[in-house]
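Presented as structure tokens, the chain that follows is alone, the form predicted on its own.
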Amino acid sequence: MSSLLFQGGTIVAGDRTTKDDILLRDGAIEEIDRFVEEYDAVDDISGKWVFPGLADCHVHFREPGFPEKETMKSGALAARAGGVTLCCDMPNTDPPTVTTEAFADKVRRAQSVTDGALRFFFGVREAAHLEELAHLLADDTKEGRHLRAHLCGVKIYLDHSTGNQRVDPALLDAVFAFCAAHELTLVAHCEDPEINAQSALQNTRMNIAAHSLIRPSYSEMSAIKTVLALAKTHGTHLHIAHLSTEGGVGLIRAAKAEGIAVTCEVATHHLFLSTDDYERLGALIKVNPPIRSPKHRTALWQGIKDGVIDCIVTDHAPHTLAEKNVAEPLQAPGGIPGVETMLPLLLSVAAGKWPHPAEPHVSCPPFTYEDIVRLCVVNPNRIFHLGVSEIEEDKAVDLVIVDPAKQWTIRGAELRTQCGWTPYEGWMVQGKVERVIRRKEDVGRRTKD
């Protein structure tokens, strides 16, 4: 077996940042050391950042159904270059995966990505998908234990988003109480179905800022309250997905403090943009829930520092320009790409750049790069059980090699995403993605002299 020497590099852990040496043998982590003697070859990465494979628990990959926005070999791809190396795959797609065939030929689809690994929700909509899903989980065949071994959660959408997956307000006792009984994190998309259709009939504006008013900010605060008031009754672990609110936040720190078992997470699109985004990107940050206004980013910011919010996601849910592009801007469908762009996002905040060009009056709230692997690699594991792990010895790691002291600008032409675009077209940012190493392949790179 060879070894292979990461000298000089800086390792970045979820409480601290060490200079250590990295041994490598047969793709796992031998010896973290400043003072390694044996090895076989050796590559310098002096100056350079060395983080783990960051997790992804919220994409939308487009695979089956939707070839010509994403794949999931293209997503993953993508993923790898902004220094992902597993991502948690929604169940909205063509067919929705809301059965155990649908799972199935999603995880058979998986095998040929080698760029990431992928994990994947069950969506519930109705009473037989619920159903579906306990004959997964009863299947104690190998093939039944392969499935389920790619199993991260339940999904349940409260509102229709793309997909138009929203569950049976009737089913929601039993849904909560299936998870409970069966140790599943189940994720809630929480918009209230009623705040949205009455607030579309009210509306009578039709350019694009419009959408944030059509589903405001207590449509999510109502169902965040709903859904709690489940997990509090049924002992549920309860995931609230891309949260976009003031109040949501102050929700969630309160049932926290009542010692409900939530955990929450926020999309980076939430973090960078605001409502005053919507005159120059327009129909391009349709997204649900919607973009909301510079207030509620801040507090979304303010929660990270706090430890409210548990996980920084992408909600990766890319659509072809041509689908964004419509006469009337309402119609175009929801959803932003983004999963190449998290990490220099973040890198960027960590180095104390607000990397949006139009605000450069806004200073960068406190973040760390210890925060991200926090927030994107410890968490995320520990709510879904992903199996990825922090940079230690006697552990299988991806490892990503970043140089932290690299601005570039962000082009969607040059990014891997099927789409071909991104909403942060131009931005600066500081902190690139050199290598990814992952933990299987060939990393040698030169003989030790």
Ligand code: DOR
Second form
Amino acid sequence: MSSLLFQGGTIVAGDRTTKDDILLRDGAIEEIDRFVEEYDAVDDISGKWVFPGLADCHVHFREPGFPEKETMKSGALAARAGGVTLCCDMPNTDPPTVTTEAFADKVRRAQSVTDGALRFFFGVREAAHLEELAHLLADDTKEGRHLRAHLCGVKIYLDHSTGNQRVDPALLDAVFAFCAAHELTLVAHCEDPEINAQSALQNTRMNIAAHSLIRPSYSEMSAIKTVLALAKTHGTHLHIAHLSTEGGVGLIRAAKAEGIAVTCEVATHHLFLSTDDYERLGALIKVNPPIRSPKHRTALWQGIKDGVIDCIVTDHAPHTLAEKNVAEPLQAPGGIPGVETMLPLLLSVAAGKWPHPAEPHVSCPPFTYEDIVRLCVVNPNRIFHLGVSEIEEDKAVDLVIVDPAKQWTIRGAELRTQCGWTPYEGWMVQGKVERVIRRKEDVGRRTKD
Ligand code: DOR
Ligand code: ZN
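Next block, the form predicted together with the named molecule, ref. the form predicted on its own:
After this comes the whole thing, all chains and molecules, with the earlier chain placed first.
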């Protein structure tokens, strides 16, 4: 097999950045060194930075059900263009991924996707779904093992969101016990249904900003308290999805200090947008949990800095512009696309440039290139057993070659996502993905058995 040397680049790892060359042979990294002596071909990447392919552990690729919003193919293509080469897809498709049959259908569809790897969450709303999952886990045939290699965890919604997948509250104990027994990571969308219902009744405003009041910050906190108590009782590995509030960061900080097995993620839109953006962007930034005021955003960046937040995700949730532009904005579906824009936004902050065009006064939060690898590769891999890694010898790793100095403007029309728009339209960012070299994939959920 011939070998290819990537020469002159800088390799970014979770804890260090080094100037080293990378020798690839047969889709795997044979050698990392400053003076590789033997190679068949050379590719000069002087001045460029090399990241491992990012793993986004929260996307909605809409297949099956809504191909006009996204498909696995269009989603993976968009992800790849943004340096993301593994995506974990959520179960609120049509049909929802709550049966073995629906799960197997997704795995089958994923087989023809070549731009990135896909893993799937199994959704649970009622007892029958847990039985389906038990069936999948017990299937010891080759097919059963193949399906399980694509399973990244279980997802529950504490309140309804797009797709109406709210879990039966009477089932919560059973779900936590089940996931603990099977060593599955349980991801929870944390909003309190009673608080949300009450706030909706009390709301008198008709403008889109009311969405952040209808699903208030204390709703997230209340739901987080509920699931933390369950995780503590059952010893479940709980992962809080798209954490959006200052209070939520505090609760998870305290739970971690107490030794509860909890991890959490934050979505890019909660890190870069705030309620100040409603006036400009309206229903485009309607999302559940909602965009919050700037003080929450600051607390999320602080949570990243002090290690409370484990992962950054896109929560890529595309809807068509027609759906977003309905006459009554509060009726528009919640969800924001972002799988292609996460890395450029994060690279900008790592370069010390806050990219929000209407916020020249906001100073850049402390954040490094190594943080990107820690939060978007190392930690998602640890939490969801994805079989990806940093750039290391003897590993097959997707390589993302980035020009860290390149400034460019985000344009929705140029993005690959099927939905064709972005809330970051016109934002000037620094750092561009130039090329992605895909590894030979070895799908496998790394478990103890
Ligand atoms: O705003 C949201 N959109 N929140 C969710 O939980 C689901 C997502 C979607 O699928 O559109
Ligand atoms: Zn989501």
